[in-house]
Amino acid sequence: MITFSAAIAWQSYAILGRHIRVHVRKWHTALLPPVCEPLIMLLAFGVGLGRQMSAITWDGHALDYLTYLAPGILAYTVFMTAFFQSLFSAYVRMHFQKSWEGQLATQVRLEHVVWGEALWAASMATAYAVMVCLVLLGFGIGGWLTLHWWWMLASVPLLFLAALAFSTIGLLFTATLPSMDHMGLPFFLVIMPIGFASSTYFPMPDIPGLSTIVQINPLHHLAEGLRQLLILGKPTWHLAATALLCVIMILVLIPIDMRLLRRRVFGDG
């Protein structure tokens, strides 16, 4: 119970505040990725590749590729940002910058540090998602996209929950990877399989074994839920499935992360 009660402790939010203050100092460079990446993806794939393709049939509707891709980019941004922040950035703070050691010398305990990292990764991913929404809105103003824009604001709490769940996967690798040389493994073992089996960039083929894997992939349900929400303007069961899977991930992985990180940081079980 202490593991989860630390999520609302002031120490955890002190850690989150520390990360925010550090990030604000470099806002002018940190602003480029969430703006440039979706812009490049939408122009290169949505506009460039989309013009070479016929309409995509999705859920009985014929869509241009740019419209199909836009919600997928939003979902993938949340996934990728949360994973990267809780893996690479957290690992650097733990192993190289020794930030964790300094924090643990105060009134902060390891549970607060871990929750601070998870909350930071989720906050960062949500902020990036908002930036993607602004980019998509720019495409809408330009007449290239037609979406139910007000639903974007309503989806923000779910995006935060999903990011928090994805951050627990990154922290799992932060606790287990022996060195920076092994940072490529999670991207091949987790990022690419989850990303390509999620309907973010293209509809998934109806293959029996693959269909089963896709149904337990929270990123797939997030992408499809956002697609139904932004394109058709209606909430569907995919959103509930996303929330359920994300809550399960948090409940299962946070205690495991705590145990593994305690063993790594303090050398005990």
Contents of the next structure:
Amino acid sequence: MITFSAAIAWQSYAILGRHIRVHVRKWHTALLPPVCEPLIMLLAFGVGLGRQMSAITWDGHALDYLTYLAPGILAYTVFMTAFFQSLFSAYVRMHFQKSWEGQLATQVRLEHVVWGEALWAASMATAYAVMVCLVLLGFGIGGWLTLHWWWMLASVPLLFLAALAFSTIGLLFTATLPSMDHMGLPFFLVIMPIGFASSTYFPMPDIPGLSTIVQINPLHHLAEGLRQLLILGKPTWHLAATALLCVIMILVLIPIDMRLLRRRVFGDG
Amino acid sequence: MNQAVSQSAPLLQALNLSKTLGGKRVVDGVDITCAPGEVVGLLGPNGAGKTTSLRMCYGFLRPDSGSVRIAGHDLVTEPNAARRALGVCTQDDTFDADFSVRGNLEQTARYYRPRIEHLNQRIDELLQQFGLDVYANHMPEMLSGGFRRRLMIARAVLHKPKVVFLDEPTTGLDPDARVAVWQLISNLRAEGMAVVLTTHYMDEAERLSDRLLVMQAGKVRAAGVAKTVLGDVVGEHVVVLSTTDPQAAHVTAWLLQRQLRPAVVLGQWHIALNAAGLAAFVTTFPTLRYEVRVPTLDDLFLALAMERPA
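For comparison with the form predicted on its own, produce the structure of the form predicted in complex with its partner chain.
The next block holds the full complex; its first chain is the one shown before.
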């Protein structure tokens, strides 16, 4: 089963290494989004909007909005970064730069390129998440946030797994989008629905139907799991649900991604 | 052309390749072999199946049937060993735009195992050999078309492959740059590599190739040295005359009688004939003004186009 064994092949890590090498060279610009985005969000919504609101009731606890928002931003960063990297950046490399074709003319095969892209998206999302953690830590040092900081460190492997799963959705669109002009579609079809039905920015209302959708949304479980972990210091079933849903996504979507990308890149399959 | 192509076992053995894409049989039972120090030219009109055949040979496409062996390694069962022994220069420029010229070679080296020995020395050697040393630290998009192609070929041979595939290596280049690339290809042959190239340029195919494979509608229509291929497909002579000649109607009737379809190029008939046909033509039209010349690969393309169903 090369589809999955390619995840540990040296070629996949050669591709991952290539992306890291390029990114490290651009570290000064690469550093801006993971630092600025959460900073702006926390200041605008957590502090700005939060000051206009009374305490939020979540899981029987009264919280200020900044505390509620912080784990949500961490989860959302993982989701957005992985999705964006595996969609937009991978599409540019595949379609415009044609660097995939250059790689495929060597000992690297399509399975390795796909895994390399997914691993890179996951690595980058995890690195961004770590940057967000540092920003949150800054808020903690400033006395605006109180979280269980050590649990933050422990959550990194799960963040990586979640990012890997989210990248498989991005690759699905990389394989199927007819052109760059259609790049807005996944934002409306995936990012907004998954993002808003996820408890990242506000507690989900208990509406029949919506509750079912929320239960199969890995981002919801990730946000809620991180919230319980970081605010209450309690690992809960949400974390296990996140891991399970993510593993299912990877097992189902990676073979589909590869089949569709084979058709896209080689006109075959 | 190389007069001393090695008689040893072929480094490329692609046998009975077939491929259906989008419900259409694009390649149908094609055999391609190439010996050390040999250049095989793959010719044919657009849609003949050249690029698809080549893509199966270097592993971009999986054949529906048939097998590909590179330096004795099966491309399906021993993909790593087979791919380590082949180099590819694709039709499009596919260098990595995020790396300099030298960086491209360094990065490409990371896609090979076992690792390339004495890599820095090898890169220096290639930069010098391909005239890229002055551009080593430039980004590839700053290079002219000819130097981009050089970089593509340098990248394809970085790991010292045994078989090199060059897909239209000189398309879009000016004459100077084309000649420079020809010289590089000639050098690869001299180094003992088996080179398979596709091209639309007839002069290029004739000058570079030791052997031609002419493809049409997914099949090999003719194979061999240029002269043999031309004789098989076109004929021995080509008669060129104006379509507005006063005797044109008689010529048309003569052609129809012999079931010959001449190519029409800019108001001139190009009639391919064998020796007996030419003798008959001369006897039939003693007062006609025409030119007789030897066939070229351009005539081959025209002949193939005439054979194509309407």
